[in-house]
Amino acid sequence: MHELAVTESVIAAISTQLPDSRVVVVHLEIGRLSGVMPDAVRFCFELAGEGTCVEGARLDITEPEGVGDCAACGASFPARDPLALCPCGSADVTISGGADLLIKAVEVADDV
């Protein structure tokens, strides 16, 4: 489960930029042929952040389905595996959407 190294990686991210503010909310996004679970980062979200800047804070996770583009036709088209095949038939794929993992936003309160 590298959702829990990911999700620690996320956490430090935050606090060594936000080493004295509150969060309260975390806005990531998680495409879907990230390879990295949502449901499982949710879980350890909670317990890796407890003692850090996070501890409470609402997790906001959207999950960007994949993109391909196909150099054979030109198309782009949902891809929903990263080895994905054009309609065309074609494998000269590129995937150029779905597969990052982005802190979109972090909310800080303001009574810190």
Given for the second form:
Amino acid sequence: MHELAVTESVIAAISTQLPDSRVVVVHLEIGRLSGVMPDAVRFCFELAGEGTCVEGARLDITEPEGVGDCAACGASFPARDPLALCPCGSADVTISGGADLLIKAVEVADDV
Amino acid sequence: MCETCGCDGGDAARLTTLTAPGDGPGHAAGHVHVHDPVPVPVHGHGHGHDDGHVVTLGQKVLARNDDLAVRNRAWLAERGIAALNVMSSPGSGKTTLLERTVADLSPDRPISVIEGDQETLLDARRLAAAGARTVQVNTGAGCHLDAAMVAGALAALGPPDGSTVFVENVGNLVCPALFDLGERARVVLMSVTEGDDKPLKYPHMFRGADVLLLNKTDLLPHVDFDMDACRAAARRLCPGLRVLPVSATRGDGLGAWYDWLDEVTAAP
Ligand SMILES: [Zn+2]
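Just the form predicted alone so far, so send over the form predicted together with the partner chain.
Okay, now the whole complex, with that chain kicking things off.
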């Protein structure tokens, strides 16, 4: 369950940067090839957020598609898994997108 | 939050130091925290919804771990220490491999081990008995080691300059793949009883590997395992991956493993 550690990292990063804020929304990016399950993060977020500045905050997760770059034909194509084949048939593919885990932004209440 | 002292450093894991036979007296138990959060600059500060404002962070989720891993790597490099992150499923034979490696090599070079387990000191005791100074990190519910735990363990170990440190990660092929520890190389171990399609099932782990050990080859006559298919699957994820068949219990193939170790530990 690395999702728990991932979620705790998210909360720790936000708490460090915005220690006195009440966070209303957290915008996360979890790439489809990142190896992290968004549903598990949602589950952990509620539990791990208790008593922190993100307690009660909404979690907004975007899941960018994987992108493969083919060394054989030069095409970039959507990659559903890290072993994706290029439509041209080549397996000489580098993953160039959809593997990131980012805290994009947070929305903070002005009432505190 | 730390169960031992109640501090909320967040990175606490229980540490126990075990000395190798002949290492002289000394036993320390405790835990180490890394308390200084790594500040990351806030990149933007714009106004959004009516009921509040948006703070743009654009920060990697694992930025803190990655930053600590960079520090570990620098700390190790300054001392010429090669740290190897050893990962596998539970039961693949990591501890047996390391036990044998320590027994064979430690008379000629100092080896220490950071032993990660959720609970117990069993594996750490085996490695200490084989001759390695060992620090046990009990992660409790944690399913992987992170860079902060390794930082604490390195401080407790104090490995000599130019030595080799094995980090035996928690048995798990999923979570450890995500956490850079500051290691010089990643060793992935699997046994021939696990199925030759294992690399395809755990792509992140195999993709980041520097060497793959296929253990328990003494069992090959009894299992349906296609060595070439496994090698091909692993290399689809990691072209050029070194794949070394070994039997840690019988000693087969360990020469090639020791040669690889010499190579990777000699590199600056
Ligand atoms: Zn192509």
